[in-house]
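There is one chain below, alone, in structure tokens, taken in the form predicted on its own.
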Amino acid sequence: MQNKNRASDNRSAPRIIVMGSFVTDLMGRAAHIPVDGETVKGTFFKSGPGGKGGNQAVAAARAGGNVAMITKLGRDAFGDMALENFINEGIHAEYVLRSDEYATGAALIMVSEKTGQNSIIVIPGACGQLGEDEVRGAIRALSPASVLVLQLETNFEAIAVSLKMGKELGMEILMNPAPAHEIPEEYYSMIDYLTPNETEASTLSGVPVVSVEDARRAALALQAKGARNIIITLGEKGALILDSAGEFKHVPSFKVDAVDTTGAGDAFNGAFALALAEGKDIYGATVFANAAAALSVTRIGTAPAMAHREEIDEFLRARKVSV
């Protein structure tokens, strides 16, 4: 049963559909991330909205997009919080569905105060139970759209239907293959933009990615599988683009003082989707997304750390970068 609540429309903005996960983030910070068998006394705890799909939807909406979210929540306090958050962020929530059987998903996040790095366990819960007919109907009802954004944090049946529907309806498909998981070969040709990080690129390509040169080899392997454009995000080393014409371009990162890298990839993908929907080329979209990701890591949290459009524009102006 669909939700009747609806975010306020911004008809002049691009239209982006995000089909993916919502989980509640339960984040603890400590001097370091515990090793096997170790208990560490933490210094800070925070809970809030998360999940790769939800985070990317917030990132795209804050960057200026007209965004619709497709996911599934439990009928519980975490689900109520999620729905309220989507509406408050101006995200269309008609197809944020509710499950009577499964609880809202959760992510257990440990963050090192020394490095800002994190370790995460994700329990998908209700969003891992999206039905094929539910997703098919939602995408058809929400179309036309410029960009369909997907990740690998929900059940693959829902992802496969989304890929097929997106191509059928003429959308550009942005696939963030996170968390790292194999994608059946037949689906690569449906992906217009594939955005793995080093770990995900290594898993999907079979090429261990440590350096930019490794990323070049991995990108070629992924493009050979059928994806049109590959953007491998490399953290402090920036991002490597392999476009549909076979041209490489390395985009440097922006230097900032990172306090929490947890949502950086989601910030990148949400902003990248918005930039594509606005008509930016792959290089301009990557620079814009790098700026959004850089801003996000200077703040604690995931969805709450996403940058607003005026912040991204000012960040780029201050560095005399135009996109």
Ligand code: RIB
Given for the second form:
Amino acid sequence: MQNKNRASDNRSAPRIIVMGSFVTDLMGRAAHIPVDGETVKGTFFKSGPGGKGGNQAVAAARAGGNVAMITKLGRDAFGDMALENFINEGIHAEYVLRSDEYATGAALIMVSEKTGQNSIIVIPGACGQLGEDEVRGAIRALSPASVLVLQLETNFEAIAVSLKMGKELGMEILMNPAPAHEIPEEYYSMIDYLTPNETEASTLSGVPVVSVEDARRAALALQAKGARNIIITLGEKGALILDSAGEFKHVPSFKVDAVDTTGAGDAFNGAFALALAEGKDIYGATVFANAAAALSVTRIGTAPAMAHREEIDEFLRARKVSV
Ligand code: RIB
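For comparison with the form predicted on its own, would you give the structure of this protein in the form predicted together with the named molecule?
What follows is the whole complex; the chain from before opens it.
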């Protein structure tokens, strides 16, 4: 597909910074995901750009944002491909750093043909070695921006310094706490939007989340830690919002035929960041992000499966939903 949102064409679009991981995805599909000790013959293999940070940057750029990425790659073929991909997607890559010591990270992804569900081992490599000064300098240089998007796939020092810098420079902070990992208590008050899925919400809150009711309890516990707005993504059950005024809203998901759910959370977060930066309220941003996530699961892959703005708008128009 022709690139529709190169950054150079897109200077007036809302500015979003993503600080996070890039890894190369090595994805195999099979009838089922192997259990411990099992070997399963696969049906399909594909490698391509991935990492939660990189995927979210692509999702935000394709949705119409003027996006800058901060990450670190190795000086290797995967790193060269990553950089080329960011540039082709129109993402500002001045602060896509290179490491002489560490290789570009990789993710080993297994997808079940039957359910579209996945299991992943991610090895961050170079993006797990982001220096505090490097990140501080990058955020300062890329400022001003409306939204700073973070995840938990890089080293935590880089995340902590991003939270502090983002706040200091007046950015709204969107934290997607993935993969599930505890966040030290003192950082919660710097988070404007916290977007865990069920597993991450359970890890962070200590409340096991299966139902929407559980999600309400978990959201209250997370808000009590200091995060302003909580959006718990619940897959087919939609998303549960607890906003800064203490109001709950449940947003149903869009029904689609899922072939690969990998990266659906990234599709949601990238589109959510863009919608916030465009000035949508938390409810409108969630509906918009749900549409982007629904489109992404109908396609195989992660970053390459992210939806373009026209597709999201058309998807919502076809369902008579306005945001
Ligand atoms: O969220 C999906 C991503 O998680 C994959 O692209 C893989 O790289 C892992 O980091």
